[in-house]
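For reference, the chain that follows is the form predicted on its own, supplied as structure tokens.
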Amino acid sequence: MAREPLLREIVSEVLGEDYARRIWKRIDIIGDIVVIRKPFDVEQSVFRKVGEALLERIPYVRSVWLSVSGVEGVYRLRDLIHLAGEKRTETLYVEHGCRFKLDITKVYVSLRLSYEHVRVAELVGDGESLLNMYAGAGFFSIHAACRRNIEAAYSIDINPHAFHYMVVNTRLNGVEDRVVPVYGEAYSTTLRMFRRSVDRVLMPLPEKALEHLPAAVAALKDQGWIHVYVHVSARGQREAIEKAKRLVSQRLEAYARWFWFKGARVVRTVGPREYQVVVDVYVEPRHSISKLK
């Protein structure tokens, strides 16, 4: 991402300070592409000037796009309008030393998960086998493989474009011997291919994580870690964390012999009093979980 003061300065010069206060924190730089997320109260027409100014002021930027929708659909994508520069949506994005090729119109990417990619990777032990139930272009799995001597990171995604880029990215980072892309729907694929197979499960899709949690438990060997990402409504971060832990606990009670929480943290704010929270939980499955369909 570009330096925030520079982005605010550009928007302030082009549109004025009032616009700068509303826009400057809603700009992402992914490789050499800028994506500006349109606030609901700012008219679309003003953004072309911002796009042209960004091209002039930031030498490595080649293309600027405006996001005019929230994340939508099974593939979690945004509607984008071209503003300036090359009319190109594929780029190479470098994150904490790992390289990721992707198309911003075909693959979900959130720069706000950058810290989580590394945080989870640093928790992984050498020799572990992982299952990433919603792997996308491979961010979590590839970071883990680059930082730890893992046995394997089985990486499921239902988006054929994400699967394609995941394959490309394993080769770009030299981890194709340990990151295993799997094309399919997370819940059914987990139960069909990965029962009692892994030491750790990643669930970075808040919209589905609680629903699919039984399959994640079934994928663990005798015991193991699950990282569950959820969205919760709360009056503050402390309440959000406690609510997330309570939701995960309620879901686990029927499928785990016992479990304990190592930690939980707010990943980001996703709306007014809406938070994304990750819960790190250690689980021993019930024997009956093997009968889950």
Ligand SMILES: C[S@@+](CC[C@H](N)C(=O)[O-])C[C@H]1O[C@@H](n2cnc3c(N)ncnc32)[C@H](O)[C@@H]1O
The other form holds:
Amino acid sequence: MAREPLLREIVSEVLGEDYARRIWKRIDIIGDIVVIRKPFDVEQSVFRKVGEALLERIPYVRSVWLSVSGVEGVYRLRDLIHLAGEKRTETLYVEHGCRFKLDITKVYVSLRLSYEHVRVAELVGDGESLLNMYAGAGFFSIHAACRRNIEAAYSIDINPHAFHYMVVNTRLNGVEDRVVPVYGEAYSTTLRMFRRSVDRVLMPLPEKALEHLPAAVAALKDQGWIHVYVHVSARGQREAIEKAKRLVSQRLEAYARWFWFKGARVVRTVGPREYQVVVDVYVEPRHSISKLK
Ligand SMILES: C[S@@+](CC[C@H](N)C(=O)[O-])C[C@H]1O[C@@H](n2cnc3c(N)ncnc32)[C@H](O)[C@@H]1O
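Please give the corresponding structure for the form predicted in complex with the named molecule, as opposed to the form predicted on its own shown earlier.
Everything in the complex follows now, all chains and molecules, and the chain you saw is the first one.
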């Protein structure tokens, strides 16, 4: 049976159809570990039975955890409670053919970004150099290096565990000659190390992308692409996209000689009337950007 109907069937058998409807979409299988994102209105106690059933019915699952918080803090992590199976949080997760070792308590991972990782990788041209300002375990950079003949993907993260797993994952995927992990803070590291040096900048951290956008512009050679991820409140997807473009435009005006939006899309819904949107924008920096501090 395909994975999604099976998850729904398991929850339905254990807790009934009403719970199944609310919970099955919140079950993520990351390698051999399951994480269930707890809805705020369902008590914790009901999940232990679900955990045991998942362990019993899905042969490759070894460990089940309940996420009891949203993603929080600078490293964007969740609080997890052990439900069933091995008390282990490190796993090997395969995403569209690339392999990622990671610890779900130490580095950010979201299955909802898997399409986006590949979408951006497919936009990259041969010979490009990339800067990934918030690289995590290396998803965007490694997908780009696996699919394209890139010159380099400089990959910054402020989380030392993310840096560690990036090093491991570049070797696992045989791209350590082109993906360069950098441990540091994105804004200051970009200005210090990458001025006028790359063709494309990735900014997959909506909480900081607009604030850090000037550094991304300063990192571009004469012209280049920036993928900016933002959160916006809107009444629907079309309004969300328009709002995101407006926010990026307003921020770019002071730093770009000109810019052009190729596309924008809703990556996911993050709350009632709250969307994460990515804007793909081609930018020519102003000369004055070289003075940016
Ligand atoms: C939303 S996650 C994205 C991770 C990865 N790109 C992915 O696709 O899974 C954001 C990452 O940014 C890192 N981060 C947060 N603030 C940062 C900063 N100021 N400089 C560099 N990295 C930062 C976090 O540690 C986290 O790994």
